[in-house]
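Next up is one chain by itself, shown in structure tokens, the form predicted on its own.
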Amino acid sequence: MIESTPRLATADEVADELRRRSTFVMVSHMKPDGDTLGAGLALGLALKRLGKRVHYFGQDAVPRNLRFLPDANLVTRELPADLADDALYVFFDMSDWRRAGELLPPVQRENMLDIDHHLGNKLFGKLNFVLEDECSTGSVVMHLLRALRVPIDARIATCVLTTIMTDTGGFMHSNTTAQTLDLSAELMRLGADKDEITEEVFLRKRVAATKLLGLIIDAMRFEHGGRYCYSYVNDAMLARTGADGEDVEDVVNVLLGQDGVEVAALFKAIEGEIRVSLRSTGRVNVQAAAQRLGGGGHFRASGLTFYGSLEEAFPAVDAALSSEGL
């Protein structure tokens, strides 16, 4: 029987449910990043070691810089017709199951497991394993791997380390704690290839991406005495440079890195949608600002989808940030 009031589950409770089920669907959010993919692949690989049947659902294609991950080639928007009725759908790195996209087949709440580290998670699953103090969803998964007592091989370790390096910005962000570094060292000893992750995720850039970065930098604007830097990218800029949506990942951190900037925003007006990435050095809570406009995330890193024009989005986001003390 499903409890009427959502609650957080313990690692042992989740591990028991994972042992009980035979079939799983690992679900990534739209526009997948290293955390949602790495966490799902890590747990999927572990469950396979326990003899479970595992599938990976992703509405959007795996980004180029994450295709090196084990089992990444198995992520698909198609699910088998003979999927068991009690298959457990495991949602990674999303505060609301709708972030999986409209192509996900209908799922009953009793078949949902929610694994996350975001503030404001809606606890939408039958079981919700959400640890807000963890640096990544992958590090949340580590608690479950330990509860399952699954041996962690190099493939699993690589997936988890990718989640950590993605969400800490290569160990540069403030969520890089001593515990984060301890776990990363453990994963490296288990065979995770830090050099490969660094090369694939952070260093290898297309020429088109570098050209696009130049246009975004040219369009930078500064407000609030230079404390706020924002810029935008649109379809015309992508067409001009030969870039695509994947090439704008992490560009917002370049804006945040400008001298004197405390908050940065990148407005991505691509394919009829405006998505906004927000970053903060720590004084302004961008999670609260994003939430004012229907988004969410973390205190220093959040995002939202804006419904309107780009010209309307600029002042709306400015107002939301100002309400949080910008």
Second form
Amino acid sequence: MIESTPRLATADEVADELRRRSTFVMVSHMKPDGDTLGAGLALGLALKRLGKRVHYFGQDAVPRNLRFLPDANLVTRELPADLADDALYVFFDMSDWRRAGELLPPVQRENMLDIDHHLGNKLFGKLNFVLEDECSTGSVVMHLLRALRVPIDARIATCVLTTIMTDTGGFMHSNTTAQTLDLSAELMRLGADKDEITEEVFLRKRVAATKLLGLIIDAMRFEHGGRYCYSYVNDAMLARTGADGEDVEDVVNVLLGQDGVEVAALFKAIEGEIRVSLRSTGRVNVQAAAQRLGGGGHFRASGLTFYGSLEEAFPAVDAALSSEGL
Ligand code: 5GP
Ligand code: MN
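Given the form predicted on its own above, produce the structure of the same protein in the form predicted in complex with ligand 5GP.
Below, the chain from earlier opens the complete complex, with every other chain and molecule after it.
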């Protein structure tokens, strides 16, 4: 049988599908960030306003700094056993449904909606609403909220603004466009609490996190004539400072910010797994480099899981980056 290549759905087609269904599961990716959570919560809150039943699936716990989000307390890895057969599973901010984690029960393609902004999304859903030019999955969701003509209240607006502020690094990354700022202003007028997002997501730090940052900075190494900076964090460093994996989320940007650095990598060897975060100032495509090792993401921000030891991971990532012109 020849499978037709899935095409992208329009906002109106997705809105029709959302109106037809009665029960939804909003699915966030493992190690959830402000985009996957904020986008799912925003659409979930909106669908509840339309009288729909909404569940939120997240394999990993909501990080401390995102627990202020409306409905974040409802995100769970346990789904009710008596879910309707035609429940629509909506995947947010992931190129591949497998990023939801192995605890998600099997879902038929017929019941999958894929909402994303990543390059190279696998278009795995029955409907795929992927806008690569949008700065966040939450701003992709905005197109659907408008097509649904659902009122955008302050809680929904806060969720969407969180997706924008996290994926643009507080409006600093190059994916921040004039439209991004227009939309953010509109969200503030609708009641989005920018000050709370700034405080919760960006400003408040645990002392343990700051001590861990010190260790990671101490371990920085520079290669490729100073254009590549990398460092690592392991379980021993976490134990020494009392920090945990959540405390290293934005540390890779500190590495990227060092004078002369074009590409940064942070290797996180935590609980038997090696996760690598890659960031680029824009010359080297770190999405392509990550893809060489089974990961993915965006041109300037990508990630991967490395299967092997830390000592093997350093040269493997260096080689992948070199192949992309580092
Ligand atoms: P982070 O370094 O913050 O974990 O990830 C940066 C970006 O790369 C995010 O947009 C994220 O979605 C993407 N990314 C991280 N890890 C993976 C991965 O293992 N596979 C894919 N396809 N994308 C990833
Ligand atoms: Mn995103």
